[in-house]
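Just the one chain here, the form predicted alone, laid out as structure tokens.
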Amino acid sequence: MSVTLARWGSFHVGGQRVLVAGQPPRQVQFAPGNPPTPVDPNGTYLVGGLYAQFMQPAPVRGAHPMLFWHGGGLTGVTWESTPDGRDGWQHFFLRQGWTTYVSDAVERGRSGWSMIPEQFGGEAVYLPAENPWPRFRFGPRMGEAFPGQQFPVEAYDNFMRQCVPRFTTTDEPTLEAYLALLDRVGPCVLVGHSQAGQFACRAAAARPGLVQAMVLVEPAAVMQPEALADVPMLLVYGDYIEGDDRWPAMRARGLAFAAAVRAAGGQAEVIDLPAAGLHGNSHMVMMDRNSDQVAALVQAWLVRQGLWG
């Protein structure tokens, strides 16, 4: 199914000016056969910007417009489209209707880089290939897939490929950048995905009334219940938990936040795609052969709060 599109563009938001003195220059040959050129580090400099693409559809079915914000280690292409050049869910909510916002966090693809770490400390976190296909439940060790896995391992290198260097230290940055997001988009849904978990939390505790609704998928942490009890949200978790090392703990903070919310009279609710009648999905639900079936479930969910038609 074709989608039709009235606008389509991207931006910069967010970020600080940073200035760097007391570096040694040096000199660089910026192409083969030119002579030298010498860079002075030193200087002022914009770091902790985000990158956002957005897609207008036409017609214009989803209330608001719905931002995708994606995990570690990764970049807003886990939205895009899947390792095996499938269709990803912003073409699936596309094609329901709904505005899309695609972005970058801080550091990441086409947010660019800075000087690290003499801007925000700390020292890059860059996976080798054996170590995503166990954390991020597509087998018990690399190249060994669970039984009815949905996650297209075959195109694992694919996969691979799409993974960035991620910093432990840029939390604050990162939320800075997402709330200027926020700021510019208006009233939205948020959908975050693992890492991006805390990060749609504290923003939407921090600017009250611009997110309209909160998917979180298999979200690494969660934070700040009462101050949340006028979202509505749905947690999404996959397959294969039972038995993981970090998982079932994980998932356990992910439903007691949920009732946490609920107590405080907020509305969350949890699918357990198992339990759903969905089996064998990963980490990466998105990128699941199964996604689209998914997506239907977060789509119905959406309907049932009034924010399409």
The other form holds:
Number of protein chains: 2
Amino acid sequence: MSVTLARWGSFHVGGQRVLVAGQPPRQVQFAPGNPPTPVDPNGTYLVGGLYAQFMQPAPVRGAHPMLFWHGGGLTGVTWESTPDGRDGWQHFFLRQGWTTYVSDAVERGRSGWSMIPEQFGGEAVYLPAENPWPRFRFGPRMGEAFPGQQFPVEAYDNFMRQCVPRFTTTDEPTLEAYLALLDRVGPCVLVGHSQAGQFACRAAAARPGLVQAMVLVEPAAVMQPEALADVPMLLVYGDYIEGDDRWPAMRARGLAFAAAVRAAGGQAEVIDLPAAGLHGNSHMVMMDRNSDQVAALVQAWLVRQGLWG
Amino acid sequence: MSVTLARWGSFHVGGQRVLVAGQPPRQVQFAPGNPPTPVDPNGTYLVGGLYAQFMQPAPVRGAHPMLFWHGGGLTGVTWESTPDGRDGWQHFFLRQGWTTYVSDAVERGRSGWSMIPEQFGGEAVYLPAENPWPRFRFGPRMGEAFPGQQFPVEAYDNFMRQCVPRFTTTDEPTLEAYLALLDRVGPCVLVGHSQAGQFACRAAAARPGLVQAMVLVEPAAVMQPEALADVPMLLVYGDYIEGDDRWPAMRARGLAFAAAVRAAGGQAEVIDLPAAGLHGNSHMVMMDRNSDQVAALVQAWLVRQGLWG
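Switch over from the form predicted alone to the form predicted in complex with another copy of the chain, please.
Zooming out: every chain and molecule, the one shown earlier first.
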């Protein structure tokens, strides 16, 4: 199904200026046949910026732009075509008439990382292919899928190709860059996955009135429920959680968070996909074979919030 | 001006499988509030893949998809919105009816880098803001622009935000991934900038019949003219070259290469932008204020090749 774009493009926002001094010069051969060029690593670096790509359909039916924030070890590619080549959530919501903003978190993807530690001080972790398979609940161990698994495990290599080193010590600059994105875009609907749960909560709390609704897909961490009573939110959890080492506690924290939001006078709904009749979802819900069905549940919730028409 | 997309999406291609063994385990706290999780860095890594994003307009008027390959220290963002927020070459050619593929070179942007050197063996160079300004011929030194400069120097910080560490020792896997991209896309028109000059030449020579035309924008290196006699090509050079340290020799090599292609029976045209009446172009021609005028010259050349209608 085709879509008409009124506008599309990309930009970087946020980040900080870092001055490096006292490092020795380097000789770099930039291309075959060229002589080595002296490179002075000392100077000014712009680090911690964030890349976002937007598409605005015509006509627009979403009340606000929809921002997609990916999880740890990944980039905005999370929301694009699935590893097995189907259309992803960005396609789904753009076709529903939402202006979409797909961003790469700080130091990941097109946001650009910086040399560690000279310019930024962060630490990166890059995981082997054996790691995400059980951690994202595709199956008990690499190559063995849970019965009924909806993740397209035959395309696991393509999924691993989109994984990138993750920084676990750069939460503050990441939050700052997300705030810069919110300030640029204005009122929005925020869709956050996994690691982005904490950034979504903190950013929405730090910018009252900007996040008009929040969809948290299997958030790894949630916080500040009292500050989020004005942000209607939906939490979505997949399958295979009971038998997992980590996810029962992480989901329990999500449910307690939702209850605390409601206790503070807010609105927090939880969709447990198996209980809603959708079985076999992994942690990568937006890539699972039934991703459009889950997206339709999210869309229906947004319609009920009066944010689409 | 709006555009209708029949299809759009993204994928990764290429890369290799690398096995890491004998590294000590690490304790990683993946999110605030979560306990440290042991991470075994040993295992299988899929490295050297390449990210590409495509948009297919309706109707299509270009005879083949148009592939955009960026230069060193940059990503596919090169071809998107300009640093000062104007539409870029991807917009221009998509609106002309070309299916566009914008890719990130191996280890850059959404292609994902890998830890150095455990998984890949490469070396990264990350340049301070003071470096590209004179090297890309914006002006003699940081903050001082050449008279008549077309690069939007007031948005220089936004340009630096899109710069990423570059790998100078990963040419072979980069070429391999570009070949995988060509094999997936099939017959195409190739637009390469700066560092991509060498990859474009080598890829076109390695896949006879696939690259139907080649546009090299200020190539840093060119090679294999005898193998490229069947590939119509256009070389484009900007302004301020005479007074530069490196560019007179680099352009001279490009002109000698074009002459060698012609001597081998091929077709190689050169546009010297100042001689064509377009003054003030930097190395980042596709970001300069007159970027659409330069794109129109490229489009006219492609029309003359019978590749558009």
